[in-house]
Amino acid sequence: MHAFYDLLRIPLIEMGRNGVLPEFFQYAFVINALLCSLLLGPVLGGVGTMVVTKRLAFFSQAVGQAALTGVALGILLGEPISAPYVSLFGFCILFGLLMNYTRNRTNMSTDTVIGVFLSVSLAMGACILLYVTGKVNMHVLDNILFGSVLTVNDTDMNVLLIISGLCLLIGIPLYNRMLLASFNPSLARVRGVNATLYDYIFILMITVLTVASLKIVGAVLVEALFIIPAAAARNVSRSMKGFFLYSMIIATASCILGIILPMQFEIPVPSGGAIILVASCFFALSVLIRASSTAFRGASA
């Protein structure tokens, strides 16, 4: 895969050196981050429409915070500090499935279940991190928490490419069924759609995408990239197709601009924070458009 990435990187690096593109394009980590954005934006934007529809806004946040415990476990088990993916995916998938199982099997509200699991996960992570604190540079945890374009490497890109590809292959054919299961589980069962099965498939998709995107967006902010572009898209769309398409466009544009703008204006901010701030600007614009449209229809009536 390294050779494939070089086919994309080298021409852009040369254009950066020759002044055809902005100067920062001459750095490989910038190209890596932009390639990740082109993968991450459309997938998170598309899945975000389901997150908003199913009212799982804080689920991805809980999974993102659980990633800290996954990192701590990886360090404890001797995994590479920069890529503890076995412990990350293992713990977060178990965390997500158990949380969904508890949500489905008890009468507790979703936010209560998420709050309980999040608290337990953070407590475990804090205890383990305190134990292994002498073995790790705590700056690594900053990258996990807030994202960093400087740390994205070929391994991270491979993981993101595989996860994004799997989610697209599974999610696109099953999207309508998952949507039906979200809007009306009773009708889904009447039509022979196993609502519970598709619920678990969707939870797995959120979980693995959250883990795969930690290096770009960060654990603290990853849920915002699921929600804000979808919320903005909902303000300006008039159909389900438009909702899905606008969310993908806004999420992708937010990722790209959130990486380029700080470098263009030499603003030292974490990539995750910049991406979410750009997405927030899109959301504010969508609110203005929605308000103007509502006021115009009211005046016309």
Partner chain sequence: MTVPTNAMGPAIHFERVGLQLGGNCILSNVDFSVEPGTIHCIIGPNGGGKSSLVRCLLGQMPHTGTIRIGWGTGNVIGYVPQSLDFDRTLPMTVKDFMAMICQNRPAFCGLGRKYGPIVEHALKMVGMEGKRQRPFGALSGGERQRVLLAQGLIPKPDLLVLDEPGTGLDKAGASIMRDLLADLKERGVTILMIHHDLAEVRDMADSVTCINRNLVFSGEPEVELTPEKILNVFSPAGGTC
The other form holds:
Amino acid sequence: MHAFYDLLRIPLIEMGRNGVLPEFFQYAFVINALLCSLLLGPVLGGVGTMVVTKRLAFFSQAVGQAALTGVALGILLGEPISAPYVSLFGFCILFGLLMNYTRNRTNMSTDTVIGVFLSVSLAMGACILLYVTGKVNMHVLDNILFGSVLTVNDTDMNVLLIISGLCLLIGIPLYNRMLLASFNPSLARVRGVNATLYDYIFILMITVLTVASLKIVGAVLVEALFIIPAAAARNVSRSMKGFFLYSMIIATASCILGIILPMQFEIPVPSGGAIILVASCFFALSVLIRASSTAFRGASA
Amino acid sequence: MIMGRKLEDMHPVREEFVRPCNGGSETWWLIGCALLTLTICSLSIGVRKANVQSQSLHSWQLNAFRDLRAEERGTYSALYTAAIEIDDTHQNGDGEWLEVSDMEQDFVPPFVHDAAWRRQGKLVWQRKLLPAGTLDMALYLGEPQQKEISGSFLLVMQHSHGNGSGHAAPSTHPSHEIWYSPSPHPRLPASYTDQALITSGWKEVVPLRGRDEIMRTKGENVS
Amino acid sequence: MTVPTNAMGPAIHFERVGLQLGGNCILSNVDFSVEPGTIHCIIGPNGGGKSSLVRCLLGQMPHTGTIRIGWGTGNVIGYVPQSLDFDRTLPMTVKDFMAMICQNRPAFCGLGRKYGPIVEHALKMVGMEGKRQRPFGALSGGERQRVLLAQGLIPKPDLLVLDEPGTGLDKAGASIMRDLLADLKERGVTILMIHHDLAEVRDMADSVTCINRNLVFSGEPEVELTPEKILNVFSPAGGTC
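For comparison with the form predicted alone, please write out the form predicted in complex with the partner chain.
Next comes the full complex, and the chain you just saw is listed first.
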């Protein structure tokens, strides 16, 4: 895999040196981050349309916050600090499964369930973190919380590649059924869609995507990348095709610009923050377009 | 009955008994998946720990014992020790950062012009202070007069004053870092964050710890 | 009466069907049959258990008792639900909605070649073919109901189950529905329908069942739908369990 990545990286590094591309292209981590964006942007944008349609925005935020606890757990269990993937995946998956189960089996509203789980997870995370403070340079937490483009290496790219591939493989054939499951579970069942199962699959998808994107966007802000591009796309599209396409484009553009612009202008902001700010600008633009364009006025019911 | 004949007479009838649904299986599936996840994770963590603990460096970091010349290593070790002293003075005194000339006179390597200094490239040192809000930074830049022998060093001292309220949160930046550049007149960026330094061509020097040295001699370290 | 074609929907037998949910008795001792190829209406007061009974038939409830379906040819169930839980501002057109429900190909790819004409035909049957590109959320209640009706026709059902299909329909919509159901019946489809418009029930249905936790009555509309029985049905006191 390393050889394959180098195949992509080396010509770009050369172009950076020659001045064809901006200076910072000389650095492998920049190219890694951009490659990740090209992969992550479309996937997050696409899955984001489902998150927004199924109204699970708050849910995906809870999973993102759980990542913090997952990292703390990983440090506690002695995992390598810059890549505690095992405990991250493990904890976030268990968290997501349990949250969905509670939502299904109790009479509590989704809001309440998520609120409870979020708080418990954060409390656990805080306790464990304070305990492991002695062992670790707190830099690491900044990286996990807000993303750290500097530390994207081949392992991260491999994880991202595998996860994205899996999500595409599962998400695209099951897209319709997952949406239908949230429109009317009864109807979905009659049509042979096991609504419960697909809900779980979707939750797992969000969870693993969240974990895989931590390095680029950071735990606190990953769900923003699910929601904001999809919300912006929703404002300016009139069919599912447009919705899906614009969401992917906006997400990818936000990632790429969020990585390049701070480097170009030497603004020392974490990549996660920059990406979300760029996405927010797109969102603001979409609101303006929708508000001012007569084409959309009739559609707001 | 349709036209006097029962349905059963007209077509072979397939009877289906509608099965009542019960959600019990969801619980078992959840428990199963949870156990599976826990098992896989425990095994993975166990395997990872048993494996070689490789010291992985980022591309913008240097290993002090492997990537520097012998003379540069001397400067680095001295700088490392000096940094601790500078930090102590800053914390316990009036918050002052030691002047280069003072340290020269007090025979503090690598600032003092002794035989080691002459051998290690005769670096010229200067100090820059950056008090900014709650952040209190001092930079010590050493540029070599003999560029064939040594590159440039930058000691970044950073002390944040935000933690006076007694809670246990540590400062988020280590109190000193040592950066290296192969150029004798390296470019200094406008702001001194990690990212800015890296973009200007500096690399952070990371020391080898005693434990790593032992592992290296035992052949376990694969960095 | 027309000559029965080869296609024939199923007969349904409810035998001592009961339903308990969360300590509450929803249904008790419900016993009736639906003849194949007929339109069978279920009426009753709100909260009387009609929707629950239908969901028992669809296998989505932990019912007691026996529900037997005697399939003739084919075994496709079409279901037209009463409501949908979705975001009105979603940029989903009627076409997208039908694509989402009917085909495997993801909705954002649009209608495929296989299902395009089928969906067109179904929309035409409910009078919505002109509104293909309209956002689904912007439709009126009656128009939405018609689209739901259309999806119940894909794939061609042998048993069509409808939950309050007349909700929100205007005169034109109601007439379209009546024609559609009559047409389906001619093709031998068994139709089971929860309906509240008693005049229409008397008009359309071959048999009617009244459910108010228990079975109140079941039989032919002319016989059962007398004024006294109707008055009793819609009184607040429910049946016993």
